[in-house]
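A single chain comes next, written as structure tokens; it is the form predicted on its own.
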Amino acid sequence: MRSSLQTIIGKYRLEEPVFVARPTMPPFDRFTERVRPLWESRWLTNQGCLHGELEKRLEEYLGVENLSLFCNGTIALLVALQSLRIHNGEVITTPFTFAATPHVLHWNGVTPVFSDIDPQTLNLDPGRIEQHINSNTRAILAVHVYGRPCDVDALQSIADRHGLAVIYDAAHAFGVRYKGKSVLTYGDASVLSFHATKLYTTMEGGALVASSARHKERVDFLKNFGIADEEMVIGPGINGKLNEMQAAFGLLQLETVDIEIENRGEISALYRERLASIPGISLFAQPPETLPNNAYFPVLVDEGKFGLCRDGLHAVLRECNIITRKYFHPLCSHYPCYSALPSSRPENLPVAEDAAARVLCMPIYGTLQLETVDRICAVIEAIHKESGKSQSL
């Protein structure tokens, strides 16, 4: 079969590297029209003109109040967690996630507690979140995990039942809509990540959508040392905040996210269209109910059907160069900082350990050409036929 696949990598290997993400950029002399006047009034930082416009800015086309923007999201998931009193005790959250959801926990003081997933959404599964809940929680920790909505009223009521914060890390959810409003809205703070691999970028940045003016303010003080004013510090705070330099990027960003969002729904339709029909490839259903971003394409990868496991296709396709990722593998609970918890066992997260091992995240971004993910799947749809040849021999 080694054979056949490098005659498929031959016919169909890409010149230029295709990466998984990649920032649409904005028009360069638009970028220093926007940061002239930084030269000027030498303010680069410290919650200056353009910080505040951009916090506006957003909680507007978000639709969101209480909104504080964060030098990335990884802070101002830290920051959620303090500003909530969380600082001590368990969480629930997901092992199916990014590295920096349970990170934030054990920097908190917190001991991460991970529920298995619901294998239609890859969210936390609210079925089998009751049984891990003791007189040591402290909240829920969810995420929404390629922007696609988790069950926020069965997670709500789950927390309202036992007296539980509910925090969702939002990274992969901005501009997501759901039942009619924004999908931050839900629980008792929201987290955003402007990352470079986001739909919506600052360069590096963040957000945290808090509950109330108060909490907001709260919020505040947490990212700025908790200072008051010029000869007052009320409490334990951090460096969180975001410099002018990136606001004026993300405000820029944000005249032409509408056309991303759009432009990578093109994408999303493209490769439902050409990847259904390919057996072992499944794709995930459209939530109900829900404004998506297409922040993200993930596919499952069944061996068994396709012909070559998911690390194989990934191999292959790295070899033609189409940069996919296993997002997300390993699991969160693998990681030998969390390995020896008792929610980390294999057996208690059958389905999170089923999909890592499938999951494959095609590129997806703005500016990626039709054409160019027409190869992609033509690249699929050969390796399928090869693949295929070799089982039946």
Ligand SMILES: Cc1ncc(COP(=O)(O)O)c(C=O)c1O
The other form holds:
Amino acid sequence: MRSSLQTIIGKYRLEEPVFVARPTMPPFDRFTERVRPLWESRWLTNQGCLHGELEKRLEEYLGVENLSLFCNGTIALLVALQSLRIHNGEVITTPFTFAATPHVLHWNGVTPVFSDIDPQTLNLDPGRIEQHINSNTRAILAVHVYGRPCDVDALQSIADRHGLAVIYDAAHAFGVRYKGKSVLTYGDASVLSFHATKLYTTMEGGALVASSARHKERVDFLKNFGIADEEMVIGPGINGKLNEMQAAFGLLQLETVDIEIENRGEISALYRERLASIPGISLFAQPPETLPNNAYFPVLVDEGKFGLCRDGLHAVLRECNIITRKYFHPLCSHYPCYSALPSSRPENLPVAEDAAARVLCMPIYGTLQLETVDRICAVIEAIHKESGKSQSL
Ligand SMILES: Cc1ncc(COP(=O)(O)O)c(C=O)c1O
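For comparison with the form predicted on its own, kindly provide the form predicted together with the ligand.
The complete assembly is shown below, putting the previous chain first.
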């Protein structure tokens, strides 16, 4: 089989690597025009004009109130927990997420308790949460994985029943609307990431959407060392500020983010059309009552039907210069820092274990050409045909 796959690699290898994500850059001159005034004002950070303008414009664009900008999503998550005074006990979260999600719990002195996910959404399964609740449980930290909304109503009713806070890691969910409003308006706080790999970026950056003006006030103190004024520090804050250069970049990104989402929608539609009929490649259904952002395009690989396992497909695509990501593998519950936790036992997390072993995220970004998407799908089809052939020998 190796030699037939080599033939595919020889036939389909792309000249230049196609990465899984790539930022769409604003015109360079527009950026220099935007930042020129900073050379005169020399106001580079600490809640400058561009920072204030971006907070306002993002609130309008996203349809939220009480948004605070941050230097990255991780610090925003850390502050979200601090702002809700969650700095001990246990928090129930998902193992199927990026490292930052459990790490912010650890950094806040909280023990992560991993709960299994739903096979349809790969988000926390509400039906599995209550078995983990005890007198130490403080909150649920859920992730809208790939920007697909969690079952927010079910999570909220569990939280209400047990007096828990709900925090959403919405790093992937920029612009997503659920049941007619921004998905960021659910729960006690939601956090976005504006990392360079995200569909909306400020290079590094993030935002916290608080639940009230008073909550935002607390968040804003906490992200600025807890400083209230020149002579008063009211609490143990941190430096979570976004600078003016990044805010300028973010303002320009906001001008084109609708086109970015639209382009990704076309790319997703083409992936759907071309991959749906390939045996062993399962696609995720569009989430109901959702205006999606098409931030990611995950598939699940079934080795028995496809002919090659997920790792094999990932490796052959890489040799074809197509860079996919096993996003999220390994599970957070497998990290050495968490693997000894009782909730990390694989038998506690069968759905997450299965998803992590089979998931693969395809390249998707606004400037990815449809011909390239077509070519990626053709390679996957050819790999299936070759692998399937040798399997049936
Ligand atoms: C689910 C999730 N949570 C948190 C983060 C952390 O965000 P940041 O890189 O902006 O710190 C990321 C991404 O990077 C993420 O994918």
